[in-house]
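First, one chain by itself: the form predicted on its own, in structure tokens.
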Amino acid sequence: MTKRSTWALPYAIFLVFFVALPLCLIIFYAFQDGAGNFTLDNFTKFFTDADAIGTFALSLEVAIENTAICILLGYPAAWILANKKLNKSAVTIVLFILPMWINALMRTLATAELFHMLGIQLGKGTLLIGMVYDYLPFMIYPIYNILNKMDKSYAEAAADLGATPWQVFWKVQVPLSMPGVISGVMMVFMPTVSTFAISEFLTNNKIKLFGTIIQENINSSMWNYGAALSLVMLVIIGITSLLQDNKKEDVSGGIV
């Protein structure tokens, strides 16, 4: 018990049983048919199924729209929170955290009930509003953390050299905050693509996202096809994560 590595054992066990093992099971079932034989038919079915491809394309469309709205709303909010002259109270930051203390499913049900009370017809518009409401904090806080920890001497130096406040913001603060923006995009985009509960409750299941297809196949005991769809999503997440790391390095290199 005196070795530091010993204290890592519980975390290693957790990772094995709740991360590595489920991933292995997904891969195992994705390449099998109902009889347990090796096959690639599950992936062929996905790439040849017009409905599945259409749902995947719609999921990407909704995810891009949700991410774009979250950036447009989240960046100004993060900038105001990080600006000591505009935000002089820590209470404002807590107000953005409060919705995250409530279960996401309860927030979604409350949002759906609010639309019913207002007589608003459920559809893509209500879906995007619910998505933004649920994921906006995940865009704000990565950007806020970067802006809050940013060396203020960069902005001061730019102002001393004659830059206007807009030029300081656009040419100094925005480039330096890009790692936070990229992290926020990752935290909003990928969960949006794979979610299913929000689309079910906020559209009365009129709009199905990629996560809904996975859920329906799993609930219908079509484990193999559901696992294949999950693996496709995992591959996309992995590729996106690699691109995110490369972009962060490019941004850092450009700053240096």
Contents of the next structure:
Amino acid sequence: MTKRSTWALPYAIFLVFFVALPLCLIIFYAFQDGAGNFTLDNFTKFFTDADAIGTFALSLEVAIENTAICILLGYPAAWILANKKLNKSAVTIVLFILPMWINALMRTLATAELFHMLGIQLGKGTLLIGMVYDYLPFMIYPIYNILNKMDKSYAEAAADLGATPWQVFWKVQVPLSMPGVISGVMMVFMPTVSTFAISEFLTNNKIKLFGTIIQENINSSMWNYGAALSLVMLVIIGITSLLQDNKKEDVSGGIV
Amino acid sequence: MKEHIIEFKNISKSFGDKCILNDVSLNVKKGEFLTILGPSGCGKTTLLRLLAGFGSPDSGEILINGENITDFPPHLRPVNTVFQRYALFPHLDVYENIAFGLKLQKMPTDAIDKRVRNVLKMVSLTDYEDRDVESLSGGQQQRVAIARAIANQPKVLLLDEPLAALDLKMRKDMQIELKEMHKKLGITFVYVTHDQEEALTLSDTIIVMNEGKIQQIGTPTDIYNEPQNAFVADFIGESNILNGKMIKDKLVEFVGHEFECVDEGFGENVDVDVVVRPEDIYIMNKVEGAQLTAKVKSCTFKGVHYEMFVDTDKGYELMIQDYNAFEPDSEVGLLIRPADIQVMHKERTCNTFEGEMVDETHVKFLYETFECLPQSGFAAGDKVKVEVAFSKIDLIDHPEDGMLSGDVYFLLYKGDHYHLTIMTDDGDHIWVDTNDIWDKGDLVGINIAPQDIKIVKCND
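Next, give the form predicted in complex with its partner chain, keeping in mind that what was shown is the form predicted on its own.
Below: every chain and molecule of the assembly, starting with the one above.
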């Protein structure tokens, strides 16, 4: 038993207990009724319940909006940070990344308190602001990383071939930084779909997101319906990650 | 007289404190294959980048076709570049890479098609249109990079060490192809390389650069046969570089003997540098009739020729290349024809520094105060010229024990001693003659004895 593969044992145990087993349990519960019989009722209930579908659609909408805003704000920010002429110090980068070091829940609570102080009505607007604030660094960092590592000679070659700075940006730098954008999207879109704490604090539970319903169901011991909803969400997340797999490019820009 | 397509006028450029280009002026004739040759860090790539528009000179002007383009951004310049690392766009295939510039010009699709097929044929990559650039070998990527640059039909093609990343065999093939391409296209090529053989093979004109300055401009044969200074002689091909003395016109003395030569106009009894190429020394078994005798020290087979080192009768070491091998320890006779002796002015005969008197026995130069012999006729604060002979500078192993410290920047073997260029930590040059063996990059301490410091009054 001195084979190197035995070193992987703790990880295998971890994976079994904390990844594979819960996943199996979710699938197991999702296809059962309260008495333990096989059923598809949980899914028919979801797909025929206008309220649930509405929440689901709203969650997707909020997630897409949040991701879009993060790209619109994050790309220029990353571009400026990666541009050595505009940003000469590493401190500015740290300032952008710094919020990531603080617990998201605390930041959200603080944001809610801020809205309260300013007398701003909580609602979808505040929800989006809070989400963008929470997730923006996750968009900036991978894009910054890939722009920062990008060989300067691509831009030079494009300019040399007659591209104006604007054309260099759109025809070379943007396409080449897509892997960074995709990992940013992964890191922003997926957690937003499943979030529930942010919507709870920043809308006072006025707006319910998909995550909220799952949490409510499980809290009120509706394990089977909750599991079915979780499975639906997993599928959505699975589809988004396919987006990334289709691109063969290096996405090493991803992890912080 | 052909017209000049490119003119550099007094170009200077520094990055931080480091001067990269120092007042460089040069003209490029229309249609010629010009090579800028020099060791790394000599400023050749910077010069090319200034021409392409990546960066602007601190002073000076660049003209293309008589038009001042110094402040033009790269996309408005009628030049295209083949980059050292190719810089092919990885998100585009071969066709799209080549068509990139043409699409920007809004050329009709069928014209683009035709042009792309044409240039692909020219670089022998027909049928590679749809290939992913990253699936291509280094040589093929190189060809695509050239095709992309010539597709725009530039007036001048710039090539920045384009063959450096290829293996030897491929490099040789590409050299021939580039030369043919130049003939076919009829446009001006400006080629940057540190490979002297490549430069000699390809160019109509070679510019040898070192330390931000042009050392020599000439045809490959001029540069090889008549180097203007010791740097060029050493950099291009193998050579024996020796101290010599021009006794009178057509008579020069070196390695302890007098030789007839073809050079005139140096004056009488003037110190000069002498260059003799190793293949220009005739070596024979018989000693009678030889100009000097020598003993073979080593003999190495180099494929086409043998390379031998010999010690001459007066104790100088020479390198000789010959088709015949001569056994080590054998006595040989040597002959050098007058036309094969290249005599050059010495760039300097001693170290000269600008200094300032501190007091009667101290003088300040190179940011340090040195002790000197008591001087009369100088007041403290007087500006003076300080001269130190090459052989009077002490180099020591430990930089911290020297008045100054620096590193060995360049070295030249002169037959019986080494001539070193030391770069001090402050960026000044000191030239040293020594019998000790140092390597390039060695850190050294520098001392100068008081009696070796010669102080001369400044004229102004």
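Residue numbers count along the first chain shown, from 1. Note that the structure is predicted; figures quoted are calculated from it, not measured. The term rigid core refers to the maximal set of C-alpha atoms that superpose within 1.5 Å between the two forms.
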{"query": "Value in Å for the CA shift of A8 between the two forms, taken after the core is superposed", "finding": "2.4"}
